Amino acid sequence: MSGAFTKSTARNIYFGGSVFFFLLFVALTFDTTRTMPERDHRENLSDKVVLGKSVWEENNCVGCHTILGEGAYFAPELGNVYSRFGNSTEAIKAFIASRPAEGIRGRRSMPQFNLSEEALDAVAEFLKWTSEMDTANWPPNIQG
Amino acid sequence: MKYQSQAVAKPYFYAAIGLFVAQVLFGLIMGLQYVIGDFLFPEIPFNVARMVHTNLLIVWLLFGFMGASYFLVPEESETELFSPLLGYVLFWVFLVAGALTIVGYLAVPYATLAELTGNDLLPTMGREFLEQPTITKIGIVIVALGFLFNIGMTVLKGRKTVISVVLITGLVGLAVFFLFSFYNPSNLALDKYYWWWVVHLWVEGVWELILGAILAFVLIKVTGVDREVIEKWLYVIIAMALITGIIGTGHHYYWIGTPTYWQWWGSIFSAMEPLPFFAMTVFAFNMINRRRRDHPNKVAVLWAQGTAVMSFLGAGVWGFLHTLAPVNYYTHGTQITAAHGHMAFYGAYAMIVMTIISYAMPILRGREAASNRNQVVEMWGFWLMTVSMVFITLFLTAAGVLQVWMQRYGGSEPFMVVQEKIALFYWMRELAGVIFLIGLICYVAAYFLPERDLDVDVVAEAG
């Protein structure tokens, strides 16, 4: 790293390169946000789904589970739990509602969140909505 | 130390180390919960322990970055810090806000914390790494602005070096991209898209500028190599980091409802993300080989070499391992991700903070280097932590490969069935974690054992 390759050459590559690629990133982001409605089926974002996302967030579900692969790896993937539970929001609600408050001896157990019927309904709808997103066929199979 | 106001760094470094210890303790709790599922349940459920573990990591690294800035910017700028008082005030604000947040996580259910802090007014909580109540996030922004003002004014009134300018660019980037944590659309796909603008553009973007700047500073000091050479390397490294890392964000956009062209953009650019880390390794070893002096602080040199190697392995190699879209299709969201996360954060960011602390702390205490005995104890800390982190990563990688095989590739067994089959690797990971803690105890002890000088030179040199 000597001779013709000077510090100012290196600096110019840094400035030029990062500005160029940041602008490219912004351009790709622009295109992505323009075409995303085709995949994220946002037209189905009902009030219930929106409420469900806040129930999801305010109980820190992502602290144990992944959703579309992101989150913690302690508990099953929930991006496709709606399909895994036989396309049934009722099954999801029943599972969440029936968690024992004191856990299960020696095993991982989901806390009992004491969700209201409305909150249960909403979070199940949110998970249903998520499972219907076009995620390029991810996860690879029903187990998530 | 050359400038009195560099002393502002000291409480930041102590806080960083203290929070690091707490982070590791919570890591051990979680590791045990992986194999004894009801450990501490329902008092500290896994999600709470994890939130504490990851948030403490972020907070102690931020303390480390701020301490590093308060230490190196006056020296680079050849002037006293603009306002030491502001530095101390912000220290206490950040520490108290951080502590209250952690207490909040542990004392009340998360939903209650959300309610108490008015999350419904501006919902930002409940997303990975951004679990802090909105009010804490606002506090972080205020602290960051005050900090940037203080550092920026110092740079402006003094000598402007490449190192201080790169450092401050990284810090400004850190603050700017954090603002995306306030954007939380109801559409999960969009939420995820911009969530990565905080998380990825931090750790695979602007934080690399901070890392490079701190490493360059320490290398100038411990090797005595000409600043021109080191600055040129720094530019090359950060150029590669941003050129590959910005579009490399695309490796998070494969499966979240985004266009499939990201599988190409993300794979190609993130496949090149190891390059800046490799350059950093070459850089560190090259500079140390060409050193013009033998600095008495040998353990600081060890940390500098360590962070260069381990960031390449953790961020570079383990990142590459699962970054190509066809591979990531199977590994996404498994223990492979956890393996990469551990070694990358330790190698790149925990170790660079320990590098600067190792270099600066003796100076802040009026010596050029710690006594030989204390340096040896710290080296024990270095090796125990680093080697056990390698094993933590290997065990999690083994767990991840088996998980992918049984759950997704070779078979389709349910998640919990697979988790039980790979429990042996979680036990071994926990054991490695205990060794890590022993290393950490050595590391902390090195700073609190009384200095025992056998070689008189060190004291004489420090004058």
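The term rigid core refers to the maximal set of C-alpha atoms that superpose within 1.5 Å between the two forms. Residue numbers count along the first chain shown, from 1. This is a predicted model, so every value here is computed, not measured. Compared with the form predicted alone:
- In the core-superposed comparison between the two forms, residue 70 has its Cα shifted by less than 2 Å.
- Relative to the superposed core, residue 57 shifts its CA atom by less than 2 Å between the two forms.
- Put the two forms on the same core and the Cα of residue 29 is off by 2 Å or more between the two forms.
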Given for the second form:
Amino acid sequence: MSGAFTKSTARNIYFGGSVFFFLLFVALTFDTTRTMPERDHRENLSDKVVLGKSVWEENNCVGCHTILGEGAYFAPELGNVYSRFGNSTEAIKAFIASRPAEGIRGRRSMPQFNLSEEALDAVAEFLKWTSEMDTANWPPNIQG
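Let's compare: the form predicted in complex with its partner chain is above, so bring in the form predicted alone.
This part shows the chain on its own.
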């Protein structure tokens, strides 16, 4: 074996690696498109869940909370909040409605959004729907 790293060797490594990783990308893409329908639960997507997602976005909840790992890390993860609140949408609604108007001085606290009963129901249903996703055990701990 020669000790020199030639131009042709470098070219072969480059093209060989490019082909290998392109084929790996295609295989992983195919696997994902094959397994996603099994993990998807869009058939449970009701108008109330869609409204809850809309309320979530309008109030910028993701500005403080994460949901399934996406968002800010200022407040708790909400992907599993439904199970943390004892599988109760009523507990979620009560928690959101009970927030103080001005927060607690010197502490981070959730603001009072003064949501209507319909909006509270919708957000609770959205969080319930999110918790029913097959997330491959994410978040890794119960508190998010």
